[in-house]
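Take a look at this one chain, the form predicted on its own, written out in structure tokens.
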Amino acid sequence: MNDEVAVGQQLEREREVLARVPRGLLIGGQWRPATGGRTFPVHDPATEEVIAEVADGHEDDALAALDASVGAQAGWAETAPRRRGEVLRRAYELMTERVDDLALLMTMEMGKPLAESKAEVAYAADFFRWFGEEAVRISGDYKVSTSGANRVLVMRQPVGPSLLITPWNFPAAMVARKVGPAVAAGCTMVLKPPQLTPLSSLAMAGILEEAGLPPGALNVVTTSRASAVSGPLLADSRLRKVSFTGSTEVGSMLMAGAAAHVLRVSLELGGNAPFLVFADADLDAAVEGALTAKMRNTGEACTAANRFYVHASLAQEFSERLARAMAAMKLGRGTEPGVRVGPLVDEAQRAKVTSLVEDAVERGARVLCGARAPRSRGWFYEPTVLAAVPEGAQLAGEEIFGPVAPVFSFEDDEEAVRLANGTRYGLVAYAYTRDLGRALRVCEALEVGMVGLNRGLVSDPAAPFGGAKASGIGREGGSVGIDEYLEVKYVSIDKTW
């Protein structure tokens, strides 16, 4: 098969996958256009081409979605836990069966390499499987009061209609991580997908419909104006919860808006993850872990290693080895063979990364590889390693969200922990050491919600995901993830009744 035929077949498959994705709003079990027929474009970041037009919802659409959610709440809450779990299990099976199509769709709208897209689809599906199993494990309590005069009954019930706002960087996983526990708990939902990558959300909504989720349980409003959807919903007293993943700045605004009706709030916000390499670390493992922690999703992840703190005795060797490994990673469109680094999501993100690197270099950082945008179509930026980065560089305090690894050095454990904690963020940290005592001390001292100990990946559906400080409130995943969608009710029962 010649290259021209292969390209033609690839384009035909892409058209077929795109054709199967709904483009409208899902409200009350019906796919419909936005009020006034408004749409907005979705781009392929590797080519800058428009690949789809989707419905551009506004206030009227948002309130219609909430109407449907409120109308379906009582019936969905009364649905047997086993039935709710079966819906999620079926959704898991359907996603697993369609992993190739869903992965291709994700690569087209977000840019990540196809292998990473497949891994994300599997990860997302696992949230449906996990919470399908948790649906039947919602427990309560019954006991004799301390006085013996009455009985104490504790039950856990659905919070109610929930607004779920997901980010563009993991367009399938973040939907599943919010929708899964909401479905399991018996909450109805209004989902606002990201403007940049809405297609995966729409495809997953179709799968949940097919899996048996009843009309009104999940409503989806895509929009190019997030506040036009979130604002009216936060102002409506019928909404009972908001769950958001995104920047700390937007999370703070949503938290303020949620205060008027004292909504339950779950926020997974920004990160500035330190990656600590101590003098006794296995350097091979540390470099491999650094590649995972930095380059997953082309660095566009809240869990991405943002600051590499390496003991002074290892800093030069670590930097050089990391640079060789990152420079060897093939850059290109995620559908091309061998590509390991895709484009950034849009021009604004590339401009931010470029600015941060230029600032560090102007302050004295040394470029070991990369530090430039290739002269081609698409929003690409080369994998970059910077050595001897000064603490005053902007990227020491800001989330990079790109394939850039700045390396700093430290002299002792206390300095390493102080530098790692020297940020308002506290989502995740990584630490490499072969000393058990040091590992425990460091893990306890780090002001974060998660630690990767001798491991560059922390995400796991069976583990609680979330941060400390300005990185958020609440946890997603694990046995506690469903708690975010449940209210605790206490009933005092008279013994003589």
The other form holds:
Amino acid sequence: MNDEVAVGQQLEREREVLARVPRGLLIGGQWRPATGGRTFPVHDPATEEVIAEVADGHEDDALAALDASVGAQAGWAETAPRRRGEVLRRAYELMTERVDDLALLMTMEMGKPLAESKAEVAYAADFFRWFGEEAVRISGDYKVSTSGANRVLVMRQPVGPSLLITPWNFPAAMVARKVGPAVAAGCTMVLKPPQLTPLSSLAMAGILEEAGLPPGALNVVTTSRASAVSGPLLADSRLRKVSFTGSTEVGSMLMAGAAAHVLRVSLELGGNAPFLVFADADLDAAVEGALTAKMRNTGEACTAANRFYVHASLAQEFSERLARAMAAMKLGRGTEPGVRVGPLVDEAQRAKVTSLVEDAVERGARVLCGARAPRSRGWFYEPTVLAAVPEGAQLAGEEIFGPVAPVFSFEDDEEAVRLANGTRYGLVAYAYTRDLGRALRVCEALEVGMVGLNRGLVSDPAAPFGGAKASGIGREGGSVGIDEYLEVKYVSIDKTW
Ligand code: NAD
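Could the form predicted in complex with nicotinamide-adenine-dinucleotide (NAD) be given as well, to go with the form predicted on its own?
Then the entire complex follows, led off by the chain already shown.
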């Protein structure tokens, strides 16, 4: 097949995949345009071209979605747990069957390489499978009171209508990690997808409908003005919960808004992950783990290693090996064969990464590779390793959200832990050491919700994902993930029988 034919076939396939995605708002089981018919554009970050126009919902649409959610709540809560679990199981199967199309869609709207998009679709689907299994295991308790005179009955019931707000960097997984437990628990939902990458959410909503989710259980309102959806819903006392994944700034604003009606909140917020390499580390494993922790999602992950702290005896070798590996990664549109680094999501993100690197270099950091925006079209930035980064550099204090690895060095364990904890964030940390005692001491001392010990990846549907400090409240996934959507009710029973 010549190149022209291959390109033509690829374009045709992209058009077909895009054509199958619903573009409207999903409210009460109906797909419909936004009130007033407004739309907003979605771009391919590798070409900067508009690939779709999506309904631009506003206040009235948000309230209509809440009406539908409230209307469906009682019926959905009474639906048999087995049935709720089967909806999720079917959604898992449909996503698995359609992994290629969903991955292509994700690469087109977000930019990550196809292999990573496939991995994310599989990861997202796995949350549906996991919570499909959890739906039938919601337990209660029955015990004798301390006096022996009464009985204590504890039940766990759905919290109620929930607002779910998701970010652009994991367009499918962040949806599944919220929708999965909400469906399993018997909560109805209003989902507000990210403006930059709404297509994966819309495709998944279609799949959940097809899997048998009843009308009104999941409502989806896409918008270019997020506060037009969150504002009226937080002000409405019928809403009972908000679950948000995104930046700490927006999360804390939503938390303040949720205070008016004392909503349950789950917040998965920003990170500033330290990656610690101790003197006794297996260096091959550390470099490989660093590549995963840094380059997954082109560095646009809340779990991305943001600061590499390496024992002074290994810092130079580690930096050079990491730079060789990162410089060898092929950059390009995620649909092209062999590409391992996609574009950043938009111009603003690339400008931020550029300015953080410039600041570090001005302060004396040494560029071992990258530090350039190579293409004229597409929001690309080259994989970058910076050595001898001074502690005051801006990128030590904030999320880089790009393919940039700054390497700092330390002298002893105490200093390593102090540097690692010297941030307002506390999502995840990575530590490489072969000494069990040191590993346990360090894991206990790190002020984070998760630690990757000799591993550069912590995400797992079976594990409780979440952060400490300004990285959030609550956990998603694992056996505690469903608790975020359940209210505990206790009945005190007088024993007069
Ligand atoms: P963001 O905070 O800008 O946006 C997240 C979502 O909130 C989007 O849907 C956006 O439209 C919406 N939003 C923005 N302003 C809002 C408002 N005033 N009211 C209601 N909704 C509003 O974050 P982002 O740029 O989309 O995502 C990147 C951030 O997400 C990073 O900080 C990253 O660390 C974080 N993140 C955290 C996790 C986690 O699990 N801890 C996972 C992925 C991403």
